[in-house]
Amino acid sequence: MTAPTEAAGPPPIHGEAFSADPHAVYDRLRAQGPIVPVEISPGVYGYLAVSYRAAVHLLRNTPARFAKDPAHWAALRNGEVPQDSPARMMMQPRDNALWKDGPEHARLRRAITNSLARVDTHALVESVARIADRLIDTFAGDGRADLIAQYADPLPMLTVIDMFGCPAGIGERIVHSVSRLFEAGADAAQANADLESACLELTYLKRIRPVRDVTSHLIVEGLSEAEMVQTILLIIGAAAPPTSSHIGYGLRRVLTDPSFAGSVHDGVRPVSDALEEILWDNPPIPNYCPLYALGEQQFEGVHLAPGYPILVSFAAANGDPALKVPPGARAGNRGHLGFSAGVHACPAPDLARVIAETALERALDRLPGLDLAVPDGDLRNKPGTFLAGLTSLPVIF
């Protein structure tokens, strides 16, 4: 297999074609290999896993074979990787855990992990319930509601604002420069640049007056100023957007699958059958981790070169044909890498389970008779390489 440039003309992973069905595209890329050439982003060339065993062999030979920092991309150390690609966005190096091997990696890992162990579950679930309460009681009278934009996009990152001790003025700007970050548009540029102000601004409030949240937490760990900005950014980022959308296709699946409407309402399944189900068939990254091999590889008889980004398919593995999971068996099985896998795992899934399940269960209680204004076959998914969700989800109630 030759490496991914422009002449060999690999299949895009961006673009309407590509939101439109991606699982479509991924059956195509799987049917040519288990790691296969991509355009990442306009111009921007890479690998993407879309085995399962490919994605499994990636995470767990990382740092060993296939190193995260950035460093090694031939095309951004070579300049030609354009300034406001969305793809340098989401994959240039920053100064936190996601964009480090070895020593460094877990020194910032453990910062992240001690800070986030420190977080109460109780009050996270109160704090959750007191949010969505909120929220709900906004449009609770109107019988008629769009849960992604009025429930599901809020909800998280207002709960993660929180869990930081954030307050207004800077929490609003976060929110707004995370969504721009991860849509990946053209003005990811101005947002990561908006972001890492609103989190500087919030590390120096919190050297001055630190309290028991996570960014006062991460102070104690010893972090520095620009360690500081970038761990919350990480944290922000990967708690706050992902399960916006892992809320909405959780509150779609009770909605329309016979199997959880019933016995969710009952009592006879729990929500998070529905959540894990998610995980399995539409997890809302479902495509990064970008990788980097160390010299010339090869992956059952494909050669991987060195300098070329291989980002892995979170979506494609967990839909292997190879791995022979029926859809009947996926609820309550962790099998899936929808919180990835190896030394980059992300650090607190059961916390990101808390904040989904507790949003799907206050909607289901506060929502009598809930239901689709529109059949399911009208709702769409956002566009974007590297976070799925749906664009609405008009709801009567």
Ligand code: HEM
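The structure presented is a predicted model; accordingly, all values stated were derived computationally and were not measured. Positions refer to the first chain, counted from 1. Only the largest set of C-alpha atoms that superpose within 1.5 Å between the two forms is called the rigid core. What changes on going to the form predicted together with protoporphyrin IX containing FE:
- Superposition on the rigid core between the two forms places the CA atom of I174 2 Å or more away from its counterpart.
- A226 shows a C-alpha shift of 2 Å or greater between the two forms [criterion: core-superposed Cα displacement of 2 Å].
- Comparing the forms between the two forms on their rigid core, the Cα displacement of Q92 stays under 2 Å.
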Given for the second form:
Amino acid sequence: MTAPTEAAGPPPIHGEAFSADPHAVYDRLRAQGPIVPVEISPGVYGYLAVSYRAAVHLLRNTPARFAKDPAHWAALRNGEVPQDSPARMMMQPRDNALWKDGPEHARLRRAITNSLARVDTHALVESVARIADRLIDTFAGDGRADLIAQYADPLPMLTVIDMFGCPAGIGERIVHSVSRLFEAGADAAQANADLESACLELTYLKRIRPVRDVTSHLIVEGLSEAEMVQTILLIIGAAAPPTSSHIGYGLRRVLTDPSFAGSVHDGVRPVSDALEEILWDNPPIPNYCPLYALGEQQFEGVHLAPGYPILVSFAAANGDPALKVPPGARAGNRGHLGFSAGVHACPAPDLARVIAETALERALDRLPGLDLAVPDGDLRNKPGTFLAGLTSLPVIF
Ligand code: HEM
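Next up, the form predicted together with protoporphyrin IX containing FE, please; the one we just looked at was the form predicted on its own.
Then the entire complex follows, led off by the chain already shown.
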């Protein structure tokens, strides 16, 4: 197996052709082997695990044989990764649980899981419903809306800010700076600084006046000021964008799939079925969890060289024909890798499910006669390697 370099010309997993039909690309790659060299973003090379067995092998053997810490990324160390590369933004080291291995990861992750475990799901349902209603009120009288821009995108961010117990001013600063960061414009560094200062202010506030919210629980877990800021940022970044994507694809599924259309409104098939199927077919995070081989390794005849990122394709693994899960048997089947697996698996799948289900139910309840305003075939995926999602979801009601 060749190392994934420019000369070898590995296939791209970015750009318009890829986003138009990622599963066609995954099928072609899987025909070449379980783990294949790819171009992750322009000028950034690595491997992609495309079979279910390979994905599980990597995730289950982290951190014993594979590291998450990007200190192992040779191209980054050598200054070969373009400064403005989307891969750099998503894969560079940060001081939080996502990028740590071993005891350091365990300590930071424990603080997160302990804090999230205290979230009262009944209160969460009420919070999501309240936020959903507020958003729907802004367009309910129009008879039409874009449910991505006006609903699926803002709802999870506002929900997470509520979970953190952010007062309005700090919450608005966080929302504003996160959207500037995602635009990746010239003021990204300033947006990052603004975001960090809002998180720090929130920490100070909760230290003085703790209440029953995620920020106060994280403080009880004994995180330092710097760890608090990075952990709040991690949770916001890990929670909001994938949940937005999930709600968007979920709404599309119930509006277009004949096995759901009508029946979800009637309560015959639960919304949760539609959402679980999407975690198989359109996982919000299709490719991520960059790992680094600790020493030369082999997997099913593939040689894995240290120093290169190996991304796990959750989307390709879920679609692996070797799994033999027929599309009809996917609802209620949680064998997918939509929330990853192993030590870095998503610590909040139940919270994600509660947010997405409540958001779908609220939209269907509040918008009678909800239907797509354009043919399903006109809907487009956002371009991108790491985060899936629809560009828009125009509806009438
Ligand atoms: C449908 C929505 C969601 C999906 C599909 C999803 C999926 C994932 C995936 C695939 C990972 C592994 C990433 C990697 O290892 O590189 C992950 C990690 C993580 N997720 Fe989620 N997630 C969702 C919602 C949430 C929510 C609501 C929260 C918190 C409230 C959350 C918090 C986290 C955190 C903190 C991590 C890092 C865990 C670690 O590294 O130990 N996620 N998520």
